[in-house]
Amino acid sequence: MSWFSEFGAILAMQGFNGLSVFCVLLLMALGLAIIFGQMGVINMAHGEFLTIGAYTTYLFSSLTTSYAPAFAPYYFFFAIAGAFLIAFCVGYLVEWGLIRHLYRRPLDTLLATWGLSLVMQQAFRSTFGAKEVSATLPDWLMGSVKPSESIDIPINGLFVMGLTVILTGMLALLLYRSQWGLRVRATTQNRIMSGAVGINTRRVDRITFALGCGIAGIAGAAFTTIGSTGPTSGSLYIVDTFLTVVLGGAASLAGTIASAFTIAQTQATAEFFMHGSMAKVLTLSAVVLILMMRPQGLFSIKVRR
């Protein structure tokens, strides 16, 4: 019986890492979901927007640290906000000078995404060199909780969760109660449609990835509290991320949320008994044969072209 609650204590932990992984993931394929659901636009530079997401959680951290110690318990949540503004305007930005110009040519955005990509990850090398970098987290966010004697659930974890929680609620009230989702939904199901009654849908798209660009950031802010931050970071989660929104469906909010948590729980749990290589080929090779049976994803919407 002791070796059947150990074993079940570790099947717990890793679930709740599982957990951890899923909130970042989830973060990042929202974003992606609604940029790609309704614009079509394969963004590959979106990693990168996590990693401005980390940085920026690092800068506050580091400045807190140096000229405002007092100020330590309190910084985290300021450095959320600033992750998504700064992430929103760089969205907004690339969508003004670059996505603008190549809307319906897939192939051409993807090749101009990811030459960005290489961009942004030399500029933040160049910027905050190559070592990876950890930012301080407030004292309110270490320890754990220990609801037995085998099982310890980090506080920083149990934080994550409930901001992905409060942000996906936020995400679809936004999306389905107001005007703007209206205008959203709107243009996914018909475009031209959509123009001829008077919506800007150009203006509909330029604050869609921006909005999109700006939760990615919120992901590598919480990214910052499972890890260190490089580089390359935002890559890491890239294709994971492609691998959710694909298996959810296309502009679906619940097939994100459980496709993103169908991955991270698989990952998370087939590590465990196997090398971390072998657990991702698992992982897809169980996305591929869903997709195989339902090639539209585990949900999906009906739109007119």
Given for the second form:
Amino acid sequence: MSWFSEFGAILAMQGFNGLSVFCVLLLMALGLAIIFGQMGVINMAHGEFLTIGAYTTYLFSSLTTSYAPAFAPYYFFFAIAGAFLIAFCVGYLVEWGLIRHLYRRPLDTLLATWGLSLVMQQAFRSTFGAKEVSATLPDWLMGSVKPSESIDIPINGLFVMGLTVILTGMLALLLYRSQWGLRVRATTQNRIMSGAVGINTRRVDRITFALGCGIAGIAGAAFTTIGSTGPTSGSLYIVDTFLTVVLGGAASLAGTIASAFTIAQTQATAEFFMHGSMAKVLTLSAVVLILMMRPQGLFSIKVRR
Amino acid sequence: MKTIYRNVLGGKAGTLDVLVLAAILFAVFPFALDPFRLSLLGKYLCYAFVAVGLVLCWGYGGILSLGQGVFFGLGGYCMAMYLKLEASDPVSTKIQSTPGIPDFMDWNQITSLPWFWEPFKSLPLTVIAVLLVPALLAFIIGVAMFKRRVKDVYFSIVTQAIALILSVLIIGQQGMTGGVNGITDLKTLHGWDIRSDSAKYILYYASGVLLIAGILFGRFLIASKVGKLLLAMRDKEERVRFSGYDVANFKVFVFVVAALFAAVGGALFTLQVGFMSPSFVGIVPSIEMVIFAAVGGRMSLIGAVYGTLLVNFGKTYFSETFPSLWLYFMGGLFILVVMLFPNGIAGLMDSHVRPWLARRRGARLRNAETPADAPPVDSSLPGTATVRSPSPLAPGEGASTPRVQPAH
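Take the protein just shown as the form predicted on its own and give its structure as the form predicted together with the partner chain.
Let us now look at the entire complex, which starts with that chain.
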């Protein structure tokens, strides 16, 4: 019986690890999915928007600890808002200065945004140094919950999970229940007709891009609770994120969630049985194989391009 | 003979371009640069193979592969495995617990040679593997993707994922591949010391000759029907399909050709540099190789060589002098080239330098004419001069070969 409960505990912990990976992956993929789904634009600098969010949180944390220590338990919520705002504004500028000139050349967008990511990485390195930094977490984020003797669930993981659920819910509401969401979905499905019925598709594009970047910023804020931040932290996840979006099927929120879950759980389970790098190889290969058999992704909606 | 002249050498202008490149590579650089810089240049020439392959595959075929490092690395690793086995003969490795296997295997407690290392004991099999392994992988990827009409951005992302997979795999399987450090301490190729200065010169010249041969092959391909179809596919894939062509086969073909170019470059790279490591396989090197082609001009085979040399000299210069500015330079280059000069150096040459040269030549001819009070149509002047100057678009070339795209 004790063997059984131990096995159950391992299973629960392993499942929880998978869920943590799932949350980070989903938070990053959400922003990318609405950008890629609507505009067909590949934003290689998406990981750097995550880093922007993470560094913003770090700034908030160090400002709080040095100027207003009493404020420390609450700063994190303001940091999340700040991360969103800054990433949103940078995204808006990038769309205005770079992306909108390249809409007809998606492959070139890919190269240009890669260049942008290099520039941003170096900018982070010059500003914050090459060493990894980490935000001082408020006390209530530390520690863990123990539902039973052998299960140990960290609170920061739960917090990230809650944030992911709230954010996904808000995005779903925004996309499917608001005027703006209606415009976005119309533009995704048929850009020319949307223009014909009076939707300013250019404006929808710009806001969508900025919003996607802003979500990446929130992902970055969440990221600081489970890891430290370096200039290249964001780019580590970029390929996984792209595979998540492509596997989910472009322009499908449910697909993105499903594929992030699949990839994360596969990786976490594989990591239990073998070396971490082999688990990654196995997961990525599986995704590539699935994409070779089903290029349109798991869930796909009809889109007129 | 005439068709060879026109299709392979690219007429008068094309021949001139090849001769200029050959003169720079074979006459100017070896005498202007010291052996250290020349060996750097030899390294860059290996990257140029990849860039030339990308011009065919991306510029003409419209297929942006972000995984060329995979083929470069596979070619390089095949060559490195042969050299490593030769360098670790039982005599020189007798201090190991298992003599006769590469040193990193010994460090990782591997006691016998893995099966896939066996073919690399023979040079002919190695040369075959250098070409066959990358070509086969490209063929499999190509068939799997293009037959299902995966294209554009999706294809790029999948190739990028493959680059990540291969580099993680190589790093993870340290005992069999040498891990992060790669395969190092390579000494001889079939008994010939590759580390001496004379060997460096010979390998440099060999790379140059092979590169120019590759460019001529690329020109032949572009001038042939396949080249026309590739361009047509890039611009209007559906129409080519409706005309009865199997689009996927042509895409697979050009992707395999690009992979072969990269593999040859990788093998020569190993020979010249003396090691091979996963840092030439992953995502970052693969996408950098694309920028070489983009800077040179994605439609120009020769431009790709100049682009590669320029970016790499820039990289070396900046990382030696201003290491912190290097990424700004590289990132700025990506953005600038894509936004302002999509056709790269070659595009600038065609739109600005060549017309300017033609105008100057026209002006000089007119100046020469006026003092002699010659009539405008003089039978003693070569007829080409009067034909040439009014057509600034095709300078240095008769109107006999109209071309869709500049191919030099």
